[in-house]
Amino acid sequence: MCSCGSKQADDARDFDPPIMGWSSWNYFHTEISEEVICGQADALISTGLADAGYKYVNIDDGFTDGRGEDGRIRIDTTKFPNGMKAVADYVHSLGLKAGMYSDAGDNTCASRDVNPYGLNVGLYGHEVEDCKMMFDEWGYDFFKVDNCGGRHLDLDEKTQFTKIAEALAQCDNKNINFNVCRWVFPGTWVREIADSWRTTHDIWVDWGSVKTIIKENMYLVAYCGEGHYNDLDMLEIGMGFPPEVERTHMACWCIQSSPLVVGCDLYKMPDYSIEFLKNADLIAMDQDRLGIAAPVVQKEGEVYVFAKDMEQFYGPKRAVVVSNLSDEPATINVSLAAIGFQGTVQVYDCFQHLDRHDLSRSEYFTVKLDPHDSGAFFVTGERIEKSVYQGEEAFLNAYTEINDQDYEVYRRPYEIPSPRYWESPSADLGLYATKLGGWEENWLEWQHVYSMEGGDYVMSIRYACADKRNMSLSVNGKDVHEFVGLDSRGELDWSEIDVKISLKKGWNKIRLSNPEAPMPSIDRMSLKKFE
């Protein structure tokens, strides 16, 4: 089973911060063996990455020889001709970790190349022995599982991947860190039973791919928590991106505290890729003790503001990442307002390192910023209430990004639709929840509505839906209002609806349900105290 929440990584906080390390596959692809393996793990001490916090030596595929008559899995005795546990054992003895690697169905992903490797060497058939060799014989400490062989089956993700969680929760080795590679955001189900999962398609270098990720996680923000991550996939870092994309490539990956896993050869990487990932401020961000991801809070173009607390809920001290995903220079007024503050702030400069006494204003600062490039910050001062919260971080429990048409989640009627986060010029900060209602499952809750007093509020909803739709509303779990026959001029003609509600000192949660039939689509709901 997953070892976030079942054990303190530190005094400070009660679950593992997302892994970092070096994973082989983005650079070596098959062509591995236990010299190369050995050789980044070297590379990991030399370069100062491991002195960083680059701890994991990751295998991604490419070193198996079948199955034998046994049933165990052969090894490519050629590539490693002292077999897995040997490499296991040499990365250990560097103080580092050692990362294995399978496919939920017969085959790996490998088996789709023009040589194959991989087949008939997945989990399928045989979780609970391939399990017990890999972490209890072999003695490894994180499992990437793809779903080729899986998908090639045409096998329940859910069933599956909880099978096999299940399998490594029989093994003696407990502190097994379980990463879900379905390319997509699996389902809410995911969080019970991995520590991290893929949300996206394989990263590869190119911009287009770098700013795709960024944009996919702008809306997975709510499931990111307590230890259990989303994952944005490899770092490309070192492997030919220019400066300004490294910046932008590294800075979200951090907001958004995902694990940070290097993809390339790190024999090759040019010093400013090595600055960048060794970077202690934005490793800072990434594993800061809240183990939380940043949501959009303001946008003008294509340049996005994600903010997030560090250190303490509600503290005076936030990560800020300013990115600019357009073609053209762009520059922006961060408003402090928008970011969590109030008065004059500090704001110290992640990049430079310093603070930056030119930045610090009473209603915003200035960032400018070239084509594809980004600024990051720690901006601490006096903090305000937040009033807004957009329909793109709420936690929507049905949620899925599984095609309908080949998964069923919660066993809904076939003919409902999974709900989504689309994107609109019309909704605020460009993003609204929909597909909303319909069964007893597919609710939205806001579940980290913070109020520092407590005490009563007017609650603005903006919505929209084509035609007459009604709506629960329910806060801390006790159900408060009915909206019945809700209406408005089309599908994106949004409009606001207000009503009263109570919030108990500290976090509350704020949901809307319909499970009779098809709920508005969300844009956003705003908080102001009831005079």
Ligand code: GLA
Second form
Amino acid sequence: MCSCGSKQADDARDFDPPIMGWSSWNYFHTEISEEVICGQADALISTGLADAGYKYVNIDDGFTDGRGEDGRIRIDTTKFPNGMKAVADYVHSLGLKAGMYSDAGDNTCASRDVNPYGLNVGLYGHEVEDCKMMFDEWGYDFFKVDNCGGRHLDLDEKTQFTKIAEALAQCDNKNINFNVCRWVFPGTWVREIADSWRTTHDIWVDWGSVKTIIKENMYLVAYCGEGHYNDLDMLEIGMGFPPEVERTHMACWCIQSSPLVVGCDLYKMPDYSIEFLKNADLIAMDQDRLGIAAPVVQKEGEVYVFAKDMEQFYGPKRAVVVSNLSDEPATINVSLAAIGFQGTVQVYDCFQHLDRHDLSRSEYFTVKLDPHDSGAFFVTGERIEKSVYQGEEAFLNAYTEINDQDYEVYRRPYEIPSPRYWESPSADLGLYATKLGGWEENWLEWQHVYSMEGGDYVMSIRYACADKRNMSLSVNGKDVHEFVGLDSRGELDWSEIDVKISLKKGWNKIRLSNPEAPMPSIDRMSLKKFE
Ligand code: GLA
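Let's see the other form, the form predicted in complex with the named molecule, since the form predicted on its own is already up.
Then the entire complex follows, led off by the chain already shown.
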């Protein structure tokens, strides 16, 4: 399961990369069988996808047939005549890994649709026995746990998913990769128990679905790291999208270090889809040893530039994806300062697999994109210190989407208001953090602020509030300033306030908090070396 490493460690990686593989759900839904699963496992080998890194063969919903009086899950033997162990054994015989599926509550999502709440195949009340059966007896390696039954029973997600993680920890099999499928960002607790977690609705073959998932994950970068990943959902590549959408789909999943789980029928993929899936440069971006996600660093209209370090923190190489999420062709001058460089850079094109001498220049390089298309690059050159940290890339300690965004779905009382990331054209890069403060746990922290030399800085905080508000600033756990009676020009009428702080050489944590009363909304903070 989860193994935590140090973000600052630049030696060998001590955590697993996001998983890569195939899953039965997107194409086959519940129409699965031993023949389908083993056939797709064969295809992972014959297409060369396994050699490219796609090793997991994940069985999703649809293999059960209720629960017997002995308490054990019954397998649908018309679909799986030899049982589930035989399938895992076959997958393992090919040198691949096998994935299982269940639900936190009483029913899986499809069993609910087939026979409303009648099948009782979920984990609730059977956590330890089911886990031992799936992972010790049958020998599976991956576990996706859904929440339709959890919702039906109105279970507290944190409590129930933690119980499932504890059941997994009781298995003799110690290499189970655990995925929480809860359709919104569940809460910061999920990092403690899972290797990855879904962040949105189910993906489908529709540009709007892909775009929504990309946009949602723009403000979840702080929660990815040290072997724990936002799961942008299975890949719809090979399911009928045109090449430009598949380029965006693959590039955005990879720069965010999402699990890469192919969802199509592997026997029916267009050639260009196989090529995108096997793109070794993008796979390297996804599986990079730093295991981090990329914030937006530049935005013009609906063209977004994402950038993250690769191979080494503050090393010479960065991954950069430029995505045109609009419905019009677009041209953007990618600012070298925004992506973290100065001087002249070398630009390598991950789709064309060549050095782009035409883009290798100083100040900016120009990218032209068709609607819904993306460029993906490795940029190498002289690094500059990151000086702007957005509110939307900050870690919000109390962040969860369960009580807020999901309120409509749950129709249950709104409990404690949780902090949010919010969109506004008035905010730098279009997003800001809000509903902060008011209780002990509700703080904001930039957890990876890097200073090349250490020393004194002027920190400017861009904030807004409609009434007078206070907040405390701490650097590396030490209180350094109290802001009292901050300007109150209006919810989205941003002000900037400066404070002098000292940073140590290397990584620093900068926190804004107010346990007693609401804080202002935070758009961003910027740092300038104090001369
Ligand atoms: C939910 C999940 C999907 C899939 C189905 C199976 O909708 O989000 O990924 O597992 O259940 O029923």
